[in-house]
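Below sits a lone chain in structure tokens, taken as the form predicted on its own.
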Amino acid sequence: MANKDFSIEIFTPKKRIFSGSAVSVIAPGALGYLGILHNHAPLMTTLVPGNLIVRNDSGETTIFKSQGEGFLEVFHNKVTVLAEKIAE
């Protein structure tokens, strides 16, 4: 089976919260939750407060609680999240 992971970084104005690889990300977009998988089309969207769910290739899930608005970018199998505030 082919490698289906991609990189993800999560930032707040004060620090980098997370950097690693994932096989899926679910994020709270302004128009509803959206899912990101390997080879997702390029995307830039706004985020609203809610759960940001990151699953790695071992099946482990990490949930970050976004407590402010932000942005999410997907480009060349890299997801970058910029959020006002994240509760770990």
The other form holds:
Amino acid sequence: MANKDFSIEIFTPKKRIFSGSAVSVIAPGALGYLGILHNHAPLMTTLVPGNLIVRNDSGETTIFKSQGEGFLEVFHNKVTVLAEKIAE
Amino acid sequence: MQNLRALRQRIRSVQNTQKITKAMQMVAGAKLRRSQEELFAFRPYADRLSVIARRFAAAHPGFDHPLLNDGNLDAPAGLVLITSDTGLCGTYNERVFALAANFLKEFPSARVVAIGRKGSRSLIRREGIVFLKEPVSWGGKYDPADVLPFVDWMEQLFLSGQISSWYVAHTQFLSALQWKPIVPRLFPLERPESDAGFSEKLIVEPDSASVADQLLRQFVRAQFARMLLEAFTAEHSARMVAMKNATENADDMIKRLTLIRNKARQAAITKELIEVVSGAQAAMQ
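Mind sharing the form predicted together with its partner chain? What's above is the form predicted on its own.
Up next: the whole complex, starting with the chain shown before.
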């Protein structure tokens, strides 16, 4: 499993919400929910309010409720999420 | 020789003042810590945003957006002046004013908005200053709910051609003991430098125009938020240093006054002794 994961970092202006590895991320993109797996092509998208679901390689999922506008970038197995606000 | 009672009263009043300055120093210290944490938590967000903007610029050479271009050049410039709401913070406000005064010499027709009551009070006395709206007072605290509408308002004036460009006179926080007033331009935005190492195909959703739009809007908000955080952090640090100096000065003053008081007391005792002794001698003769 180890080579199937990638790193993800989630930031808001207030703090770094999350940093770790994941095998899949489901994000509320502007065109609808999108899934990201290992070796995803470079991508940049705007986010709309919704649930950001991060699953790690032991199968645990964490859900972040993103509020307001946001950004998601995938680049070389590194996902960066910039959200205006995330409810915890 | 000064009156002993007056000296004692003076010492007590300096001691009381010292208690106040010490308390203010502590309060400013706590606020400094908090806003420094906020500033340091904010920096990574702003940094990632610039990285993303640079990659976007690399993938879209020559992308265009109204926020990147000159606005209506016939319109006056806008100046946002970030100062403190209250005084007792040393030269913090004066240094921003000096910079703003130079700016207004260069752009005499500039319209001004003050954040912090001190800024409006100092400028209101000068002739020919046009305020765009009432001074805003956020009490040295950064709250997105106040700040985002303000940025939108600036953006709207810029895009509608009422203001040719926006500058922000504020203080940059360098360390707890060092800060520097600067007046950078906020609108139009500097074009993000493109990331030279980036050569891949980038998927952009929903389309490059709306990504560019949102990217730049968040970028400008982040820039302004960072300026505010820097200014507020610098303000607390300036106030803490000013109050620390005041407390130390009070210490010196108390020491000096105590010395004078002791001398006065000894002189009074000596005088009384001399009187007793010479009185006794006179009686013996």
